[in-house]
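One chain comes next, on its own, written out as structure tokens in the form predicted on its own.
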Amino acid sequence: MSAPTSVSDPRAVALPRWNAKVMGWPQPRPLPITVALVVGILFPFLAPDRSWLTVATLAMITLTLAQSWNLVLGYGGVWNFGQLAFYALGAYSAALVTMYLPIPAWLSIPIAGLVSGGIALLLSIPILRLRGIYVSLLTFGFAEVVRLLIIADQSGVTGGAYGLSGFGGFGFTGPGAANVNYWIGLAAAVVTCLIVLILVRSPLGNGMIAMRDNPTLASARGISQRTYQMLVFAVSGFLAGVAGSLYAHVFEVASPTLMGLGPMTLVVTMLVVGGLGTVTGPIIGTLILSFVQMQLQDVPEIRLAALGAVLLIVILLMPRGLVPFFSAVWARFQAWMDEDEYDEDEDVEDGASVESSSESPAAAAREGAERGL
């Protein structure tokens, strides 16, 4: 008769340690992270211009915009339209902190980030009483809020509709500011694609995923959608606002032009394209999008309508995205050739086995292996 187990006794209470690769979760590739990584770095040295150089400030900015409400929009899945709100509302007050108050650029970047995701933890209060397009209507008509006061302000305190400008942004000269600027923008991002990546792969990414994909079945497991929905629209915000505080200390400007309908529509089009809910989408969708408003310059009557027409051929072809498309048929080809490679071992050891009725150790395991025991 087996000892009876105490209450007390740690192996009968303790839960299994999260592993996010037990969930399913994908694992980072060091070898293609390692060569972008190194391209991003040298691109400075091999971008054929400096106009090119500009592009991808802007873009690794965007980017970092972009992942922040890639965690609403895509893993939270609330339908968040207020975004660019929090990115000016970054901007203005790195601006106006670098203006007013005896501090170092570097320090307003944080008072920013906090800033917005202050308001945006306010914000997400009334958006709990709150499900699909009345969400949308909320978050859109405060961010048009936000915008109309900026530029009906007479105060001189905003700038108005010409903005705020000449605050001396980093503070960088000569012929390697840009270069500067740039690496700056690049950190940004690539320290916001691990917060997203740990975000995601813990156990409030998953309580967020669970609370899109299924409200009622994630509220009966005890996931507290008021909890989980205001983390990560304060997380968003705070991410939001660091991006807008960037742009306006690598540009010198903040105005109202950061928010908008062509802003928005551009920002979105880059999240649809690349994949919304993986963290892969958004990269790609940026540079590509980024790259492609350059081209564009000249033709800027056309430029939001050749937007419009790639946001509508990816949601007819791929309306997941160009991530999560292209990963499906890498799955899938991986998934034939393993087929084929276990009916060509599966054959082989069915010859051994008619020449000799013994099987070897080896073969034995190896076959073990195979199924997985």
Contents of the next structure:
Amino acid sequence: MSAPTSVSDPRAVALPRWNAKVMGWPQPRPLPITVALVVGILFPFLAPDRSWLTVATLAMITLTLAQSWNLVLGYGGVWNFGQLAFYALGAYSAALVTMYLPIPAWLSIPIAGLVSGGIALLLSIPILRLRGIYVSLLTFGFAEVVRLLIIADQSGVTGGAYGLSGFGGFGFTGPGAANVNYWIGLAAAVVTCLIVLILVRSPLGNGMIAMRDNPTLASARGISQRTYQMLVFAVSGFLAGVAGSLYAHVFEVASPTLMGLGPMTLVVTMLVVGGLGTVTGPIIGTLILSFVQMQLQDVPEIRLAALGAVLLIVILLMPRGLVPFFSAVWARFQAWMDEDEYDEDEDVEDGASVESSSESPAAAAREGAERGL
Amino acid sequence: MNLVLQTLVSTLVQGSMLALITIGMSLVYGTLRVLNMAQGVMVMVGGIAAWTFVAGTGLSPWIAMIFAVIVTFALGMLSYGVGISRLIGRAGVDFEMTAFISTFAIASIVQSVVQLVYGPRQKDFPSLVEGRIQLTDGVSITWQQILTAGIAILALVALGLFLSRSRYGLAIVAVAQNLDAARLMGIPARRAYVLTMGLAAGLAGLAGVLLAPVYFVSPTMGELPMLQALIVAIFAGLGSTKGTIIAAYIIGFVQAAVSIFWSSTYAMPVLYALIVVVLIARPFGIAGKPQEARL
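Taking the form predicted on its own as the starting point, write out the structure of the form predicted in complex with the partner chain.
Below is the whole assembly, all chains and molecules, this chain first.
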């Protein structure tokens, strides 16, 4: 963070490009990622029965949504609580495009993404002038109004409270259709995670995190809040729209139940339980909560209550989420191991700790949290 | 002319109701810096509690009103103790964000528990008073509406007196104005917090009882008031009680005007568009202080 590089600084051209490795940021570990990918790809053959596959497909789509939300909420530090509106708008625009235009289903995915991204970009303009809680008020209100408009629509375009259906989806048939749908969802989720990772490690993401942690210093170093925030909103809206369009095509329905208090609680819980502002957090959170939701399928009445309880407990006991919590524990454990093994390294350790203490404690703690990667 | 009169009557009733619900949120935000997302649920709990009381004992709805206020007051204090008190003063965590999510979690827990116990069906609640009076040709106002506005205004006046005259009210105001100075003067801040949360919930519960005959009692009856309260809160600027009351009547007027002259379907979208314009012109609402938009 103290490296003398800045995005719009002309001298930065002469300096070596900012590098996550040199900065000592956590690197993706190849072995767990490979294992997770292989398990993910082979999941249709490992799943005990078909209902698991449906849940997993939904989980992958939700992961795309959660990751897009994480970009704004976790990394951007913008209190956007209206992400589900972009999700639903993506689903509806994909459905409408396939219904009324003679284009293949896959082409409607980028169109839905562009629609959602464009609306997110427009919404980010009034948000630029707001801070903290006012942003959440505005975005939450926006999402509610989108939902009410969809339900209240009398002209039949959105299908009112019942939503749209019967537009065909991807059109896969036969025994392998569910598998293909799942793989499409998985691919979208993996690509989204990659996009988030690359964005966060790029100068753009670096500036975004600086903006979140210390807005005054960041703007003094020449990071334009306007450019960064609008860009992040557009990207995040695009990804949410893609997630929505995937939902529409896989489940062949787009309804107002995509939004509202229940779905919002679910995705917020996934993010908070896993850990906001980490790439692995939403993955872990989505997987855990999808599994829990599936187990509670037979008792739908207590699902929302259970979600709320999980959210409350996690936010009270480990407000940063599971991934940062356990990676902090792991880091402490490793430090303790190192202390035992190399006594002669103590000087180096001290030097490092002095350097890190020059930053604010919050930033240091957050950096520790990001070892979860 | 009739339509104008109708709009004004509607404004008075709606505005008083909105003020009653939002003033609690504003008070809590001013004192604790928590955006209380459980306020709408408290409205619902008030209605449910009153309905249960009337259905269970058969006593008058007036006693049920007192019962509902006590129940929501206790629930508000409980939600502070469970969800918020542990988050205060924790290092390395954004308090406003975590407390916001925590009240959100409480809201969804309470709502689904109520749904589990009472079922999603709408329930009738008896009017507190019957009949209506004819103002002019075609414009009438029910006694229930007059009563609603009257009780709401009475509660607001009582709240104002409480905050400006009584020992505990002054403590709340002091904590809201300057936490450190209040602490140095020996005001127990945490007790003021508990009281504020209880008061906010109690006011919402009162609103719930007043709304119950109009909107019916159901586990989701708090959602629309919550959305409206959010709009009033943005418009007013959080934490300002005077601004909240003014904003509530303005929003009530816009809503009534749009519903009467156009269509009630589009009342919320129009309000939302209005809010966006207000936020662009004055990012901290009509009465909020600029430093609340922290930068």
